[in-house]
Structure formats: structure tokens, C-alpha cells
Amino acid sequence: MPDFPTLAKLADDLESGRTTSRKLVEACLARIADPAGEGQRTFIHVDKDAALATADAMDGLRKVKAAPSRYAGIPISIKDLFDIRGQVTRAGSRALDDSAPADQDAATVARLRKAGFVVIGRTNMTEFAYSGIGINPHYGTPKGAWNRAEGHVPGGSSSGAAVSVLDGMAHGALGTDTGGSCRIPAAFNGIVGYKPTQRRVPLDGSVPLSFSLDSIGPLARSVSCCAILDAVLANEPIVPLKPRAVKGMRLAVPTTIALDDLDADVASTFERALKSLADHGAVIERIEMAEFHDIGPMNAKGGFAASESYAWHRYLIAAKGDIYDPRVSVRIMRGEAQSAADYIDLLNERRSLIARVNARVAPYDALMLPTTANTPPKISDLADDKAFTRENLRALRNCTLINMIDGCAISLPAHREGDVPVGLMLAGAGGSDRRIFELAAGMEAVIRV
């Protein structure tokens, strides 16, 4: 795959006049339109005319030193889960085709526009964000980075978001993460994906999966790229990211659940990354996380995702259930059997879980674990529902642990060039976002040695 530039490099090129927003947008549009590429499956809608007009406007503002930010004019993609003024938000489904166009941008889209980013289009996704695999029977499934001739899954649910960045159809992407939907596609495509502390980024204007667990985050080419986009999304100042020295990092590897049933390539890549960090002076301790055993029973009836999605979908699914992907609707309908008492129990159990895990991880700078237990499966191997369910659960498992503890986490590519993509996840308690970025920036190159 081509080596596309980071946001910082693009900003430098725009500032120096080596490129223009118009040129960047035209190049992205050409890649999207390339019949030999994945553009037709990656995007549900392309904002060609609006993107070109916005690019011209940003170029004009830059000429008179009035660009709204250093990153003004850089094209990004928006997951089809978010409202964009004047467009129908379909959430990767056909069931919302007849919905009214949005009358305003989602809060996060508005923040990106305010910083001058150019919306290139809406990316494909798992229908209603309900899978970590990325298959969509309505709009097609974009092929992920690994072994494209065979066709491996892109990861979900922010499938098109990841592929848009991977293939240079956008230079950053807006995604969501309820149980790994930014981190899984990042891991499967060898890019970086970030799940923030949920409360930092508003959910307004996005179709919910689980309002208790949904988080909004970026997918991009580097830790610093994600940090820039995260700051914009959280309405915080964009400040230079100072990488932490690897020497002296205190990192905990949870041996409970997180290391179970790993594909051989995941296990070997993860262990190599740990060794490299230790060789550079990181202090790594393998610890039991007994609290993780509680999460499976909490989700036995479908958990927050089933109960909260059912509350949102119950009338739509009654009217248009035949339009839904059956693999999605069956998971939503699990929420119908949950009682109010079940839901209240979930809330109480999660509060206890968060408190106990926060106490457990307090002595460490971060947790470190494989992003997914599996490498990207072949699309053709998942035609069987049992195979799909097995690989979907393996993709979601480790990421879900972090959503359930209200944490923040980043997935970094840990594989070597030419090897199957494997992600390494660095995670912390809620509110430790800046520390996670600094740690990730420090180890970004080291873990691939």
C-alpha cells in the first residue's frame, strides 16, 4: 500500500504552498472513483461538489492568513452513523432510506468543520454498528488490507472508515466504538484507532447502538494524527504531543481472558512487541484481572448493547425487520427478553466493576493487550453463521473489556511490514486519555522492531 502522509505533514505542505486543499481533495476523489479500488464499497455517499467547494474556500482563507486551523483543508471521511446537514443518515442500513435529511450536523461533524477539515463523504459500516467484522450485505463489504486478492474482512463496525484512510481516500476518519469499532478495523488494516473516555466527546447527532458504551473516536495513520482529531472532537486545544520515554514505563499485561485463544500470529507479534519494550527499559508485569471474569455473565443476556439498541429499534424493526441484516436483527432482539430489573442489575454491576478495575490498574501507567484475538478472517469463510459468530466474538472480546470499564484505549499496528496486520492495544482508566496518547507515541516505533 502507498505510504500516505500524516496530518502534520499535510498541514506543513498546505502552509508552505507545496499543495492545496483542492489538490488533496481531487486526489482523494480520484482514489474513491478508481474502478480497481475499494471506493465503491468503502463509501455510501461521496460529497464531491461540496468537498471541492469547501476545499476552494479553505485555500482562499489560507491565502489571506485566515484558515480556521493549521489542518484546514484536509479531507476526512465520516462514518454513516453521523448526521450531516441535508443528508439522510442510514447507519449502513436500508431501513432508514425514507428518513428525512438531517437539519444540522452532528456535534462532532460540526467541530471538524469548524477546524476546517473537508468532509469527503460517508463511509460504509456494519448495519447499525452491530458487529466487529465489517460485513454489510446492503452496500457491499470493502476488502481489508491483508491479502486483497483473497478478500479479508476490514473489521467493524467502522469498516469504510479504516479502508478510506488505508487507501488514501481520506486522511483521517470519524468512527464510533461501542465494543471496538474504531480499534478493530484499525488493527485489521495496520492503522491507528482511538476510543476516548466516553464523556469527553458528545454523542449528539449519531445513531446509537448503546448509549452507555458508545464512544466517538478517530482512525488515522499515526498516534499524533489521532491525538489531533481527538482534541478537535473533544473541543480541546490542539497541543503538541510529547512522547513518553519507553524506559521506565510501567505496563500491566492482563493474563485473564485477554490472552486466551489467540491466533498464532497475534500471540507471536504481541510477545515480540513486549520483548522490544522490555529491551528498551519498560517495566512489564503480567497480572491477574479477576474482574474481567464478571463481564461475560454481565453480557449473558445481550448486555447494554442488546437492551439499549432494542429500545431504539423496537418500532422500526417491527415495521421493517425484513430489511435488516438477520445477523444484526437477531442480536438486537435479544434485548426484548431483558427486564427492567435485568437492566438495573447491569448498571449496578458495571459501577462496581469500574471501581474495582480502576483500583487494580492504579499502580500502572497502562494496560497492554492484543487488540483482537484473531487476524482478519477471509470474507468467504464467514458465510456460515457459526463461523461468523465465533470470529465476531473473538474480534470484539478484548476491546469490549475496555468499554465495559469506561476506559480509553488506542490500537497500534504491531506487525512488521509484509506480515498479517496485528494490533496492540494500550488502555487506561477513564480520564487518562492524554497519558495514553503520550505512552503510545513513545512506543509507536519500538513495538514493530
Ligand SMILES: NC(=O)CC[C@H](N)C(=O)O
Second form
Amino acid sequence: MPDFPTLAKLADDLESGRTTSRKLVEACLARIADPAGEGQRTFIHVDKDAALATADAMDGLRKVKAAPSRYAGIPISIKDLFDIRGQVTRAGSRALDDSAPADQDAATVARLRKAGFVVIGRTNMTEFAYSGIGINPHYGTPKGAWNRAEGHVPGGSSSGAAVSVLDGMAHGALGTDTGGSCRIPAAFNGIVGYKPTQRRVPLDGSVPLSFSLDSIGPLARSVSCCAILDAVLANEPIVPLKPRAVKGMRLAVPTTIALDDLDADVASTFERALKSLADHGAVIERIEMAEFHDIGPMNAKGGFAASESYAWHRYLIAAKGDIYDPRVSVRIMRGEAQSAADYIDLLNERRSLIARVNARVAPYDALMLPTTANTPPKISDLADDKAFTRENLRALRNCTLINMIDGCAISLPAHREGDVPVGLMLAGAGGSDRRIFELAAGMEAVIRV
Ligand SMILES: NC(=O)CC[C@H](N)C(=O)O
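What I would like now is the form predicted together with the ligand, since the data block earlier showed the form predicted alone; can you produce it?
Now the complete complex, all chains and molecules, led by this one.
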């Protein structure tokens, strides 16, 4: 697989004149259009003319030293969940085909454009962002990084986002994460995915799955790429990341739930990364997190995603439920059976959970756990609903723990070049975004041994 550049490298090349935005956009468009590649299944819509026009505009601004940022002119992809002015937002579904085109950009799309990023197109996703696997019966399923001849899932729900970055069809991607949807596809494709603290980035102009949990984050090729995009999304200045020294990092590995039922490759890669961190002087403690046992029962009736998505979908699903992916509609409909009292219980139980977990993790710099319990399954092995449900839960389980505790988390590739992709997740309490980035930047090179 070719090694595509980081945002920092692209910014240097733009600044020195070694490349132009037009060249970058043309190269991405050519990779998307390559009939031998995954472009067809990765994008739901390619914004060719607008991307080229913006590229020329950014090249013109850079010539007169008026580029809006160092990253101006770099092509990125946008998950189909976000409004882009003048386009229909389909959320990976067919049920919204008749909707009016958006009259303005989503808040996050507007922020990316303001920094000069070029929107190359809308990426495929699991319908309405449900599932961590990445299968879409309407628009096809892009093959993930692993064993393309066999065809393994890309992870979801931001499936096209990850593959667009993996295959150089974009140099960064906008995704969302409600239960793992930035981190799982990042882990399955050997790239980096970030789930910010939920309240950090505004949701305006995106189709909700669960407004309590929906978090908007980037997928990209390095920790610093994600930090740059996250700063733009949070409307903060882009300041250089200071990697923390591994020596002296205090890391807690939760032994409750997070290490259960791991695929052998996940377990061995995770242990190898821990050993390398310890060899470099990190202090790693395995701790019980009894609080995690509360989360399964809390979500037994479908959790926030079911009640909140049912509230949004109930009229649409009554009219067009027959064209939803049944694996998605069945989960939305679980919200119908939740009472207001059930939902209020959930809010209160979560509040208590967050307080108790925050107290437990306070002595540590971060939690570390495998991003997913599984490696990417073969697409053809998931034709059976039972197999799909099992692998979906194994993909989502660890990530969802962090959404439930209102935390922030990054998934870093931890496998050796040529091996099946495995992600390592570094997570912290809500609001510790900057620390998580600094720790991740410090350990990025050390965990891949
Ligand atoms: N969008 C996501 O992050 C996926 C989360 C959601 N809980 C699901 O089950 O499918």
C-alpha cells in the first residue's frame, strides 16, 4: 500500500511550491475514479468541479500569501451525515432521497472550509450511522485495508471516511462517533481516528443518531493530523503538538470487560504494545473497573441510540421503513418500547456512572484498551444476521464504554507492517482532549514494534 503524506508534509509541499492544491485534488480525483479501486463504494457523491474551483482559489490565495491556513488547499472527505450547501444529505440511506438540498454547510464543514480545506466529496457510511461494521446494502461496502482479495469489512459507521484516507482519495476525513464510528474504521484500516469529548464540537447540520452521544471527529494518518483537524473542528487555534515522553506515563488498563473475548491477533498485538511502553518507562497498571459492568444493563433496551434515534425517525420509518436496511430499522424500533421513565433512568444512571468513573481514572494519565475485540471480519462471513450481530458487538464494545463515560479517545495503529490491522485505544475523562493527543503523539512510534 502506498505511503500517503501527513497534513504537515502536504502543508510543507504547498508552501515550498513542490505541489499545488490543484495537483493534490487532481490526484485524489484520479484515485477515486480508478475502476480497479474502491472509489465507487467509498464515495456517495464526488464534488469534482467545486473541488477543482476551490483548489484554484486556494492556489491563487497562497501565491499572494493570503492562504487562510497552512493547510489551505488540502482535499478532505465528508461523511454523508453532514450538510453541504446545495447537496442532499442522505446519511447512507435511500429514505432521504427526496429531501431538499441543504441551504447551508454543517457547522463543522464550514469550519473546515474556513481553514481552506477542499471538500472532495461525501463518503459512504452505514445507514444512519448504525453499526460498527461498515456494510451498506444501498451503496455497496468499500473493502477495508486487510486482505482485499478476500474482502474484509472497513469498519463503521464512518466506513468511506477511513477508506478515503487509506487509499489517498482524501488526506483527512470528517467522521462521527456515537459508539465507536471514528475509532473502529480507523483501527480496521490501520489509520488514526479521534473521538473528542462530545460537547467539544457542534452537531449543527448533521443527521443525529443519538444527540447525547454523537461526537464529531477526524480520521487521518497520524496523531498530529487528527490534532490539526480536531482544532479546526473545535474552532481553536492550531498549535503544535508537544509529544509527552513515554517515560513516566501513568497508564491504566481496565481488566473488566475490555479484555474479554479478544481475537488472538488483538490480544498479542495489545500485549506487545504494552510491553514496549513499559520497556520505555511507562508505568502500566491493570485495574478493575467494576463500573463497566453497569453499562450492559443500562443499554439493555437499546440505550440512548434507540430512544433518541426513534424520536427522530418515527415518522420517516412509518412512511419509508421498507427501504431501510432491516439490520438498522430493527435497532431504531427498539426505541418505541422505551418509556419516558426508562429514558430518565438512563440519564440518571449515566450521570452517576460518569462521576464514579472519573474518580477512578483521576490518578492516571489515560486508560488503554484494544479499540475492538475483533480484527476485521470477512464481508462474506457476515451474511448471516447472527454472525453480523456478534461481530458488530465485538467491534463496538470497548469504544462504547468511552462514549458512555462521556470521555474522549484516540485509536492508534499498533500492528506490524503487513499484519492484520489492530488498533490501540487511549482514552481519558471528558475534557482531557489535549492530554490524550500529547500522550498519543508520544507513544505513536513506540507501540508499533
Ligand atoms: N455510530 C456509531 O458510533 C455506532 C454506534 C451505535 N451505538 C451502533 O450501535 O451502531
